[in-house]
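Below, in structure tokens: the form predicted alone, a single chain.
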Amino acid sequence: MDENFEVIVVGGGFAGVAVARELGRKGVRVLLIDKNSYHQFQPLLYQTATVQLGVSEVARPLRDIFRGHQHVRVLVSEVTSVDTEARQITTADGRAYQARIVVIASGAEANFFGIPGAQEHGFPLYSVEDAVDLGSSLVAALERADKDDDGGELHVVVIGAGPTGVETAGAVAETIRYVLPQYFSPELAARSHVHLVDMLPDVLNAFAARSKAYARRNLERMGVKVKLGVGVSEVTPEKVVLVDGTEIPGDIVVWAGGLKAGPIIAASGLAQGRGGRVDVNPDLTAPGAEGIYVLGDAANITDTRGTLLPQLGSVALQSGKWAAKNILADLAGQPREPFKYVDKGYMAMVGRGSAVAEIGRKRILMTGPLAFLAWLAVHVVLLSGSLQKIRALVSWPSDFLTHRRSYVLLPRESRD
């Protein structure tokens, strides 16, 4: 492999995607690394969990995005360690790799915040492994209680009301109310119940009082059962305890309470502020590391006016395309530039035909189908690849006029 390259992007999410691909198309020769082979769009893991969509609607392989673009490699190895001061990555398999510009836009991993019980018996929701797992666990939880003589209940725990959360708890009541009848029977969807939890006293707490409202209205309408203002201090395998000491039966818990940075950087030696990111310059720069740019998930970004940017994709699109702007004029001598976001707003699903959308800098609001089909355009134009576009607008208008679920979960290995 040639090993002459000008930046070294670690990671193969939105922001590392951007960068390199800008970079690329501007001749500049960059190494893409990532211990997966493929690009994931973690907005729509909750709809594989919950098998709307398919592993290949929300995974396109990374050869296959950079290909034709022949000043970009790609290397699937995990990255070790990085050493920012010679700016030199090093996989697990021993090999290092040496570049002027290293970018780390490695992502984030659960934040189970030292609860106990959590990481052993929570199930993240931040790759296509978590789904899968998830899913898979969900399908075999459904078949035990299919069989159970007794008639026992199951219980689906959510914790953590943000987006994710309040999208997958949508997604698991709409899968009680309408496919289990259909596939198992209208008994075992009455014994299924969906509940979710939070610390704080609102769902999707970053959005407006009627988003949250309309959110939390739609979520229990569809027999979601809300639990807010409480924080959680004990997962079990069979139920999930409150700090108030009330007890919520769980056989499957998700856990969407929030995240943290990666192992790199806490190994990097970069100064790490919330979260465990590293509070970047306003240039998108890690502070006293020259040639070092942190971007994504693994980075706390702020605006042109020192607010700190939520951890969302289009915050990591924009930061990659931005960085990209910035290392060629690196490349080129000449000075960077402040990163400048453009505010697009918000947007969650909140179950069949209802979303909550807050559009722009202005915050024009949406509630119900408006919002769904603004949801759907803006997803669909985000998903990477033509081929993940049309089998997304293939499935979902099956999914939302039949209810079919048609996808295969292979089960996967018990985690007890």
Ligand SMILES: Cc1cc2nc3c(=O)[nH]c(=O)nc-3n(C[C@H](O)[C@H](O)[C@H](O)COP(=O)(O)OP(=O)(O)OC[C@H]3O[C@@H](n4cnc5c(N)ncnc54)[C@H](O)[C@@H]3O)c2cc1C
Contents of the next structure:
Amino acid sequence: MDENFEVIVVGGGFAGVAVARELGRKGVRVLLIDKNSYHQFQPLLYQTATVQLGVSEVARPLRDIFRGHQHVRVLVSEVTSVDTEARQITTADGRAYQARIVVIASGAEANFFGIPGAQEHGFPLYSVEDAVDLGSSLVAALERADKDDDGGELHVVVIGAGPTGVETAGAVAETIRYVLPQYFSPELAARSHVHLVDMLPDVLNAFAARSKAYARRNLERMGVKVKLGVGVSEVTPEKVVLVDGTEIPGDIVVWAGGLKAGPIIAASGLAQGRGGRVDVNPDLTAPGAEGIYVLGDAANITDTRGTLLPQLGSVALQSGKWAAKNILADLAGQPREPFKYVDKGYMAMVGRGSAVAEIGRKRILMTGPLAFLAWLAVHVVLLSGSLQKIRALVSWPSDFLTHRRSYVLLPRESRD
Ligand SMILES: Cc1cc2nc3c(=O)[nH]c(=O)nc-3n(C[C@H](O)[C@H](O)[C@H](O)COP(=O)(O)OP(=O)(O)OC[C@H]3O[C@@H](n4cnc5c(N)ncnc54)[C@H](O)[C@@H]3O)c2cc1C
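Got the form predicted alone; could you also share the form predicted together with the ligand?
Below, the chain from earlier opens the complete complex, with every other chain and molecule after it.
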């Protein structure tokens, strides 16, 4: 590859795609590198993990996104190091690429906090591979339970009651309630259980009290056994052990307990703050490193009032668009501007027709079908024009009315 690039973008998630797209449109020569050939849509991963959506509905080829973008070159390769002084990145196959500006938008990965057995026996849910791995293992566990003439039970334990844990526990409970009777014997549903555990005293800790209470009530109504206020001390192949000595049987254990920045940040030598992320300057550049931007889940980003923003798709997307403006200013020798975040609020899907949404900076509370519609509207925007996925999203309301659930094929054997 002998082109000269003005900007290298590491990571084709919400942040990386947004910055590359905006710069490419303005004629800036961009090299976008991702270890995968696709852009994944994390908010829908739990639907794949519960065999409701196929892989092509939660991921889109990067080459398709940038088809026709003559200034953006897509490269599929794993970045292993970033030399922030030379603004040079090295990939796993030993190649090196240099540019005037490097954008690190490499996202995050599961943080197991050193809990024994959590990494070995827990299923994280942060990538398409994770979702397929979990979905295939769930199907294998269901098939095993179906064959079990002794009427043995199936237990799914979700660790972490933030939005990912709540959405996953809700979706597994719905799978048990609506999918199993359609595809397996109805009696299997009675033998299948979902547990949700967290060391914090509430589900959806960052949400308002009313949203937390609504989410918990609805999860319990769907049969989820919620255990809060006690941490996990160990995960084994058969069970989850809590700090107070409680043992919960676990055939499938989902880890939704926390995130940290991926290894690229440590390899770059940039100072790491909370969650291993880079505490970026208000203009999204990395402190003490000229020409380096860090975006999305790889960064600790604050709003104009200095409040730390959460790891959300909308923060990543907006940081990508804003960084593009500042990079254009850099290239034109103009001053950069501090990032201004447009706060759309928080939302989480609890289950069929039940969601919680806290809209905008004023946190207008919504629950139920209205919140589901708000969730839908925000996520259609995040899907950035991918027709296929918008179709997947808009088919949900009718699924909610008819109780029908699909049971998709996942192209991988289970982990065991
Ligand atoms: C299960 C789940 C559900 C979520 N639901 C919501 C939701 O409902 N609403 C919401 O707003 N947010 C949600 N989020 C959060 C949101 O998805 C993230 O905040 C957002 O994806 C972060 O975007 P990003 O571009 O920073 O990173 P990512 O989207 O993670 O993209 C990072 C990219 O970098 C690539 N990469 C990583 N390391 C390397 C390397 N070494 N070399 C090359 N490429 C590399 C990865 O392959 C990936 O494509 C959810 C997250 C999860 C995990």
